[in-house]
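One chain comes next, on its own, written as structure tokens: the form predicted alone.
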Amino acid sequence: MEETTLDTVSSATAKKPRSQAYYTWKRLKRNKGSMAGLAILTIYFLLMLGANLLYDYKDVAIKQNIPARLQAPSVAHPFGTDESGRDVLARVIHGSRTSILISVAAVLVAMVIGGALGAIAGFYGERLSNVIMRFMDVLLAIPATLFAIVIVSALGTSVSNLIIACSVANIPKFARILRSSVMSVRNAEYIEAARALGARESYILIRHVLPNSISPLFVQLTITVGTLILLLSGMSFVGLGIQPPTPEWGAMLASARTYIRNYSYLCFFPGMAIMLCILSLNLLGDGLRDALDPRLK
């Protein structure tokens, strides 16, 4: 009686298994300059959510108020006016959910294409596999922005364009490191072992291959995200991209390339808020990859 009680105790004390995430969080909070690049897509993301609340879109980011125009920063206006009247912060921060937003989705779709034909490359046959990645060979021997530039020009200018010519161009890029993920996993002893036990193929790659080979695809999409909202702004520079008066970074930058000598406070907060945003994402996608590095555990 009294050794089934230690038992019992001992089972109720006994610490319960951590999660590959938990470890993963814990080696990413080592890292200073993860930390201080989610602190920055933390600031971002709650701009995000609030330009409502801080600046009216209507009235304040589109509107414009010519007698109020190309006034230099002050505490009225932190970042200054445009040459229409309109407040720069508030461009700034409604243009990061255009900027960001369109980029994240982008990312996604591609993220979810490329890693679907990288997993069914690397998991079954040679021939299948030959068939897809010389295709993928074909869309990576296009320039990305020229492949961009090219859909959108043919498509037209809207944000679902938009959307689909930056997934497009980076759908190999997702599907060659899965497929090589993949490649690496499924000849491990587990997977022989569910197969000896009558698992579908199917099953065996969505239940057991992609769970561990799935992680260098996070790694993948903060850096991707970053190069998007590059690719973003450049297109909306050379008029391909975000059509005014929707504030967008790149447009604004854009409006502002003829006012620089004298009202350089027009491009270098946009300028700012880019930089800001991509070094994050990289300081990010470093740490990551850090963390999820199994030589480094």
Second form
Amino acid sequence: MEETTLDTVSSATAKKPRSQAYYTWKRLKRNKGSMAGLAILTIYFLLMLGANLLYDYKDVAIKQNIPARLQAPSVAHPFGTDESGRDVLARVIHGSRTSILISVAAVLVAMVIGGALGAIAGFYGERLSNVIMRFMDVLLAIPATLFAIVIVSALGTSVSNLIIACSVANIPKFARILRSSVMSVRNAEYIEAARALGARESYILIRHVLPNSISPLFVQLTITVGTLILLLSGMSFVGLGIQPPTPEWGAMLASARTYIRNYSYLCFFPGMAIMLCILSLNLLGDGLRDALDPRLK
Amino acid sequence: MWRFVLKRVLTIIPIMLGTTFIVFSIMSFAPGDAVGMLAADASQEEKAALRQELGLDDPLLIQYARYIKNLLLGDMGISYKSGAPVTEELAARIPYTALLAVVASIITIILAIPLGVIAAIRQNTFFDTSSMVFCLLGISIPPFWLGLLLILSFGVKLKMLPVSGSGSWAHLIMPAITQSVAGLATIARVTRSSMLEVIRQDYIRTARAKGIAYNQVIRRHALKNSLLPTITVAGLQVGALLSGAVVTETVFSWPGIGRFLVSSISWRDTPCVLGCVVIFVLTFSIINLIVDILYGFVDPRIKAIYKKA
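So that was the form predicted alone. Now I'd like the form predicted in complex with its partner chain, please.
Following is the full complex, with the preceding chain placed first.
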């Protein structure tokens, strides 16, 4: 009885409390660059989803059509056709699936494994933390590109190997970020309160510590997707990533390189696709970082 | 201070052992077998004998220990492809990669720091906005695409510079630009944001209030303090330069280690691949070491921590 009256009083006098995500989104919305980035990413996402509706994968993006090879951009082929007569626009659109899906999958793997290791290292005692973080230091001492190349050269260039290659090198970054963020939360009063109420340590970690320390990971997530798209296309460019005829931006640039003297348009569009994608991820990442920074609140 | 340097130098040993071990164990999964490559026509018994002789039947840890022992003696094995010692193959290519990395680093540092500093002290002016747009494009453009665009415009269309290969200073220009743009943009961004933080500090206001000229305040008071994050990022960027060499050297057919690594992988020349990676990883560790020590010298707070210890 008393509770209901209290409730009505508080809702009448105070404003309804909003979640942290609401305020972050409100701040993010004010950043024009981020919104532009988000808009471009939405277009990429829609093209990725609708790729098969626009252009058939087997008939247009893969199948060779020699009579129509190396045609300059026209109404029928807005981006022209490549050395095998395939529509470049169709391949750029289908290429977004390859590049973005592999990069996102690799980032998620890295975030889950790195995040788990970082959370454990930050929450449980010093000794465990030391073991995990020293191992992370060793992984971090190998440049990411090189690490990915080593893995692919040993295991081969299948999609799953590429996901492993792209994710392993990024695990330590996520581990470090979450560890320091967990460490700043773990001694807060509400954690002590939960402990006093008799909650189990693992429950506290998952229900109380993680939700309060996870936001820096999202900034890293956006930026890492961009880095990985760059890494993946770079590896495909030197022949260690996605293999032809699968459409992938870096691989398309590698084959376009041969025709750079007379058919330079072939080099233009796949590169533009990579750059726009990474640019919008960077814009979004920058805005997200500012929006999550409490100093700007 | 020397204790700090010594301590930091010693930490590099486990890191180097750890990284080379990880790379060595991953490479042990690599296809291609020394015996199959060296003695393709031999009988089964001869192959087995050769395996024994080369120690390929030993456990991984023993093989790794042997590799490290040989590495310390300057022996990295024999290339499957050419039959020459890997160290010789690498020695012929290291100068090219080093030259490219040094020139690219110089371009990066010389341009990035002034760009960041000027953008910060003229915040929200046209210069600031345009240089930050340039930096955003710089970190977003794929280096191999930038390389292709440079080749297309300065090599193919304007015919001002050679499109690939090495031999003269003209050959160096486009690869060096390609290598430096991403680092330049990153370092300029970091310098700008750290400078922006520093010039809002009280001690800068105090210095200005004392009547010191603005330029001098920036040079004497702000710059030193704002360069700390820049040093860290610059170190990381030099590391990125090394792995960026793989792509840049492929675009411009530059005869360095990066391109050698790619061709060794396609030849399944495991000793050469391992050799290239070990060289890269060791260089990266040494650069990180130098950056850390430099940091200790520049930042009195870090020096103080080690003095206490």
